[in-house]
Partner chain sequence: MHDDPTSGSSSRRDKLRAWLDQARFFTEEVYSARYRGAIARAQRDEDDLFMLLVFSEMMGLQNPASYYTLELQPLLLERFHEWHQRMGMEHSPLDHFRCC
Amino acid sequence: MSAIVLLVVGLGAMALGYFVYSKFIAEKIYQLDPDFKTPAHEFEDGVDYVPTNRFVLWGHHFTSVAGAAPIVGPAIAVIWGWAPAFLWVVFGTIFFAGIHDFGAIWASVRNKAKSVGALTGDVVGKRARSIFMIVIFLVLLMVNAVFAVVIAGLMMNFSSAVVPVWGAILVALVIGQLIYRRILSLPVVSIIGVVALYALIGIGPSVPIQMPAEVGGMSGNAVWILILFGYAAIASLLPVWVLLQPRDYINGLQLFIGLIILYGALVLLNPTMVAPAFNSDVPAGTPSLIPLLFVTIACGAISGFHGLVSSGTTSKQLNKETDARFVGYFGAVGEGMLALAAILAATAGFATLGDWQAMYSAFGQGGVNAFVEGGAFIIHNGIGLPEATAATLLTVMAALFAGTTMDTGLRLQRYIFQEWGDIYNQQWMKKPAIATFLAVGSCLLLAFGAGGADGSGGLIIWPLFGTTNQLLAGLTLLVITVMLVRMKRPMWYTLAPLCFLLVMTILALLIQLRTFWNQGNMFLLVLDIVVLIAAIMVAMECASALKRSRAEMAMQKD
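Please supply the coordinates for the chain just given, on its own, in the form predicted on its own.
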């Protein structure tokens, strides 16, 4: 089959989702009010609460939720064939991710920009809030620790990407001043930022910077991890308009240009899908398609981390409530487009089926490498761009997205410590500097305490990320569903995805439980049991909260 067919069908379905389905949800279910005073105006402080242009905010939101996950997950999941991954990304984006991300922004904005974890205590109950806070902390810990390893690895393996990745920070600092001091208009600033970013990508291969294998007794990888956390700590304390927003906005534009280049090259090359639609000859040790597909591909279909960003930073910057549809739902569509690109690059970006099978010799293979190599093959043969330049472009794209997610993730972890300080009346924890120190300290403790001198400790618990992340998405959908029931609005548009996610997550946890037992991995076995108990408790809390809410409605009628 021609890859162009999948491209047209996928993009067309997502476009229908945004223009038709999200419009229905906005008007009939969430019932957005253009006159509602958002927390960005109510609590404006110039640091975290900043009313923001919806295009700039979309850039921040989209790049924060995207990261490397919508590349890695789909590019691993195609081992089962391209069809299951394609269908889950397309339908997941339309009926799961869009509703979830959009709804999390709306729910938070309607409740003074509280994070979805803190909001759970008000909407569902204190017991559910306790579960939620633990799951949130685990997810953020994994994301921050692992993405630091991913970025460090990319910079160690692709020295040509170092200048573009760090140069983008300087570009963002300048862009932030130009936008918020209104020195230049947004379109002009956008052009300047994108040109500067792509100039850095062009310069990158000419000035490669290679970190020595060992620095002061530490591996080069570990040094990069320490540098990354030092940067992220500073970035999380700066006002959002100084670095976070402009960096994410420019990265969002850069991604769309990168997607246009990749999609345009694909149309010109018209490659065939060398991978099978359904792979009946998967390598030994590959887990079952159901339910593992639905936790392997999280970002790109639905991801609990998105709810943290939506209610943690995005809701504090929303200018008008009606902007939530564009920022939240279209942000999910943008991520779905990136996941679609990853699927096409990882299945049509190889010369032969044998080349593809060599890349996917075992479950977990592929990922970023398949995306970079396959995408570079398509771009080189489609539009003639040198393969090294194409690989640098795609590597920088992956690294920049992972970096923006890490920036936002550490800021969110700081918020979690501050919310704990508020909930348990610990005033010292509410101070931004102390909360940031605790956030960075916990990540470094995992990275170096569990992973040794190379700082790869986050990878130890990463096998549980998919299930924990989808449990988090289920909790977010639970909060939205209970709010809809109390407002006497239709709930099935969020309840159906919630039930599906809980079933798939519990099944995946049971399968992983057996795997960890067979491997003799007691640490992950115990952690899996903890997450499984949390998932079952969430299911029980879901039934209890909905029953309570319906009973309250019945009493009001009487």
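I have the form predicted on its own already, so could you send the form predicted together with its partner chain?
Lone chain follows.
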């Protein structure tokens, strides 16, 4: 089967989702009002509440939510064949992610731009809010640990990317200064930044830096993980304009250019899908497709992390309520497109089925490496870029994304520790350096605790990260559903995805529980139990909140 057919079907379905389904939701369910005074106008302060052009806001929202996760998840999940991953990404984007992200913005805008966490407390109840805080902390913990493992793996496997990845940080530092000191105008700086980044990618293959397999009794992988956390800790303590702001900007540009190159090469080459549609010959030890598929691909189909962005910053900058559809739903479509590109690269970018099977020799293998190698194969044959350069380009893309998510995640985790310091009156915990140290420590514990001394097995927690992320999405959907019930509007458009997610999450946790027990991995077993308890509590909160709201509505009728 030709990859272009799949591409056209996928993009066409998502376009239909945007033009038809999201329009229906906007008009009939959320009932957006162009005259509603959004919080950006009501509380305009030039700090948090600033009405922003919808295209700018979309770019900002999309680059905040698009990280390495929509690449890693689908690239792992194609082990069951391309069809399940493709279907879940397309239908997930249309009926789950779009509704969730769009709804989170809407719910927040209708409630003074409060975050989903605060909304859970107001709409559902105090108990639900406590669960929410625990789930957020777990998600951040796993995101940071997993992404450190992913980048470390990339650095070990693609030594040509080491110079460009770290060089990109240098480029960001320089352009940050150029902009801050107003030496050059932004369009000029953007061009310089992109040219510098691509020059680095170009020279990367000629100056490979390979970390030795063992350094002072530690594996090379573990050394990279330590270096990465050291970097992320420093980055999260620096003022944002020094590094994070210019780097996010360059990353955003790189994301669009990378996507255009990958999609362009796909269209020019029109490769055949090498991998089977349904893989009947999965490697031993691969868990069953249902329910694991639905937690392996979180970002790209539905992700709770988006709700945090939607209700945290995006809702405070929404100019008109009707913009929520474009920013939220189309943001999810953008992420779906990234996931689709990852699926195509990881299934069509191989010469033979044997090559593909060698890459996917066990569950958790392949993943982002398959994306890089498959994508490089497509770019090389499609537009003639040398394969090493193409691989470097994609590695840099994935590593920079994971890096950005990591230090944003670490910064958020630091805030949580500082907040705890505040709540429990521990002055020492409120200091940024100490809170950062605690955050890094807990992530390192997870990265090494899950994967052993070399940290290479840390990707085992990927599905666990997916389940926690889906729980978060479930809580956001619950808030939206309860709001809809109280407004006497149809609730099934949000309740059906919510129920589906909860069932799949709980099933996946139970299956993983048995796997961890069989492996004798007590650390992950305990973590799994914690998430499972949270999941069951979320399910019970759902039932009781909905029952309560419906009873209230019935009382009002009488």
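These figures come from a predicted structure and were not determined experimentally. Positions refer to the first chain, counted from 1. Note that the rigid core is defined as the largest set of C-alphas that superpose within 1.5 Å between two forms.
- Comparing the forms between these two forms, the C-alpha position of residue 164 differs by 2 angstroms or more, with the core used for superposition.
- Superposed on the core, the two forms differ at residue 260: its CA moves 2 Å or more between these two forms.
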